[in-house]
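Heads up, the chain below is alone and in the form predicted alone; it's given as structure tokens.
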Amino acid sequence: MPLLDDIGIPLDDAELNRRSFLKLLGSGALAVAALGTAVTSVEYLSPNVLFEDETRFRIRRPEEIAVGTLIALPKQRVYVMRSQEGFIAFSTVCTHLGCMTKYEPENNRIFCPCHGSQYTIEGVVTAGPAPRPLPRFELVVDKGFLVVNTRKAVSQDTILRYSA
């Protein structure tokens, strides 16, 4: 049986469809890893930042806090209490399970909806499942301003003492 070559062989529509969309076809793929490579080239050549909150923060003037005032700041996950004896800041993050506590006024307590755990405006457990109180803050008084370092915990009887 000779060989033939369709080379000369005029080709009909279908052929000539099927050809075209077979074209159309790997060219669309091709541009879309052209396109695939290009942008992956360039998120990697771009900085990948994550900017974070700052850990430490100015609060106000400490004359300016009453003495049994508690503050809360929601977004900085801080307390600040001014007792008789001075300042704390602690967490306002349950050591139960990581919730986020709620400070009640009118009940003079910090409460964590999500399981129970209820605390002292000091941080100190009162009830429910938290192991232990509310982690505290280094405090410190900067040019005049009420400073939280929340990078930095202290010990648990850590009382900044202020006189003006």
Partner chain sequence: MRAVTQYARSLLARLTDNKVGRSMIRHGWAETNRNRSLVVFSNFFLHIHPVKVRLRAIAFSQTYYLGGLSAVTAILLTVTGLFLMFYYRPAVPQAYHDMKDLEFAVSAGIFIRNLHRWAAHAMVALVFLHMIRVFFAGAYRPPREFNWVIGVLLFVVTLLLSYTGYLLPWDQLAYWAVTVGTNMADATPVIGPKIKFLMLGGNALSENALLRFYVLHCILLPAVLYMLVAIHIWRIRKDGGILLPPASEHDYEKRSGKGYRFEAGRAVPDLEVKE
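Same protein, different state: after the form predicted alone, show the form predicted in complex with the partner chain.
Below: the lone chain, stripped of partners and molecules.
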């Protein structure tokens, strides 16, 4: 029984051209489809709506915080610090690999238990592998309350000026 592949069909130049054109068209279509599939998959896997915690929240009235104190809000993952000039709010999440840092009042420093990074109470790195200072967040006074927005990072020298 003849194997169909063995049947010789003479191909002329026109036929060859047509074939190579179709091959190109076919592989092009496949490539576009593959790309589309990849992009759609990544899009599908990136959720659009997230039920994550509120990023803007009230802290306290500014006058309730004494000069030179640092309050930690672990649930919201922010520190709020009052210095001579005013207030700053910054992240509690270590810039090395995301562990929760801890404020140590006895050493007046912030310490990360994972790989031993240390920060001042302004969030500046003093030791350990952390590459950057703890990022500062937008802080405003709204209706008499300090309000922080952890989605809005601000530059490291931002201070909410306040004097009682």
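Predicted, not measured: the structure shown is a model, and the values here were computed from it. Numbering follows the first chain given and starts at 1. Here, rigid core means the biggest group of C-alpha atoms that superpose within 1.5 Å across both forms.
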Original post:
Is it true that E63 shifts between these two forms by 2 Å or more at the Cα, once the core is aligned?
Top reply: no
Subject >> Core-aligned C-alpha movement of K143 between these two forms reaching 2 Å >> reply: no
